[in-house]
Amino acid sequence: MPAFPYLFYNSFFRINIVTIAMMILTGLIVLIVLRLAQRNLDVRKPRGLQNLIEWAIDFTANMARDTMPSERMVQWILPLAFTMVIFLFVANWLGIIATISIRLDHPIPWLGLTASSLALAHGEVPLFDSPTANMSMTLGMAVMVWILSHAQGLRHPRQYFRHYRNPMAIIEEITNPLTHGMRLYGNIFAGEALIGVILTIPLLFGWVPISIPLLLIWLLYSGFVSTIQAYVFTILMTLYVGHKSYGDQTDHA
């Protein structure tokens, strides 16, 4: 397992520098893409990047309509859902496009790169990978969704607390954020880890590079999984919030 650099390594709230940097990079990429898409808007004949973004917005809106109780709630959740799905799509793909590491032979204790951690990682220090391959990041996003859904439910306290008369509902509320975040983390981390394993496969008979076709196949599969996981995380977000929208339990317009 690679050794990551941390800020405040000896404190309880240590910060993974690579994950934070990759989150910022993901946000910048999303902002640049959206800025380019709306640069030359053409209402009559959308094309190019504008057409792709409009399709993504329509796709997200239809996804929200399948999980939210009313059209008003669809319009309320749509900006967050669209931002979430596009952010996760970019974040999940970063580690597939490139994974950059350096080999460090000298420890840097104030960054958490101690001699023991470097020895376990064989000196490998990542500088570029998917931020969603970090469990703290995905669980943090899942907890954000959990807080949002309960805040929505508490707008109607009578229906909200009535739901918890069943003890299984309490257990479900504990497991939902765990499975929500761990599912995303597990899929992205496993995909990037196996890419590293494939790259270490030796040549067959000393000259046949069997790792190349395996790597191409796995990259295609990982790209598919990364895209699906962005969709799954977002639709579960709208589902959890929709289930807590007690005051909007009306049919779609």
Given for the second form:
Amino acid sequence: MPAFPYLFYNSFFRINIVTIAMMILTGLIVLIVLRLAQRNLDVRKPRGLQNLIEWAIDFTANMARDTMPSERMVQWILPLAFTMVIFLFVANWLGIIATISIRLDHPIPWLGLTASSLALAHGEVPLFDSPTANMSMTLGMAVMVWILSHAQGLRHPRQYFRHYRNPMAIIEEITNPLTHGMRLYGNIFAGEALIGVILTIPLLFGWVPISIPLLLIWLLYSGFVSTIQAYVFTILMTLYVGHKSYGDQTDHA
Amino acid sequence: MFEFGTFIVSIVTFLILFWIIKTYGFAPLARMLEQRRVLIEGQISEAEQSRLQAEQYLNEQHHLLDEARKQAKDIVDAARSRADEQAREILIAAEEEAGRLLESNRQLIERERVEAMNQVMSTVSSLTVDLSEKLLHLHADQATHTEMMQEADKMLGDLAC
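Got the form predicted on its own; could you also share the form predicted together with the partner chain?
Every component of the complex follows; first up is the chain already shown.
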């Protein structure tokens, strides 16, 4: 178990610095890519990166159209869905491209790197990691979506509360955000954890690197999973919000 | 190992990042896409309109062409019938003229003949009278005179006819 640096380690409000920093880095990368795509914005002849981003927007819009009740809601959710899918895509891939850890032998108590936690992690302190490989962060995203969907549902209280005459629906409201967040966390964390394990496989007979093909295969699979999970998280988000958009049920596209 | 601080701060961080990305990353692209949508819509409706107009023009031209063809045919027909009529009129006029000429010639001939006849008659009469006088000088009795006059009359009558 690697020892992450924390703020307010000894309090209830414990903040993982690496996760938040990686989120900000992810946001910066997304913003820079989007700004690069807009460098030569052309209505008539899109080229290069602009094409790619347009395709991504189109893809997200189609995804939202499949799950949202009306075109108005699609346009409403589109900025969030697009940001979410591209943000998670970059965030998931960051951990595959590189995970950087340092070996720390001297504990830094005010960052939460106490002697015991360092001993448990054999002094390994990650500095560069997927933000989505952190359970609290993915659950945060999921709960944010959950709050958004319920806020959307409460705009039509009659239909919203009628839905809960069946008590099983309440269980669903608890399990949905849990699975929503844990699914993303589990996939990304597992991918990174297994990469770490594969890297520690010793050489066979002292010179045959049997870990290389395994690592390649697992990296490819992790890349696939990272992409898919960004898609799954976003489509579930549009699904949950769309499911509670009662006002526009009539013109289902 | 759920960390409440990370949970809350990641939501806040994401919301801030979302706002920044939406404002500076997504909005210009969305505006451009909207512009393109409007542009394409406008061009499609424009193309439709010009297609309709072209169709209308084509119909109009077909109509005009038909009309022109009909008019040309009418003009040719009218010209032909007028030419026919004229030819007939000319023919009739020529015939009338010819008839008139013939008639006047005939009258002239008749008149000349009558004149000539009159002249001949007067000449013959005078000759007859001369001859009669000359003969009467020789021997003339009433009977012979009458007979000769009758004979001369008869012969003149034959001539006159």
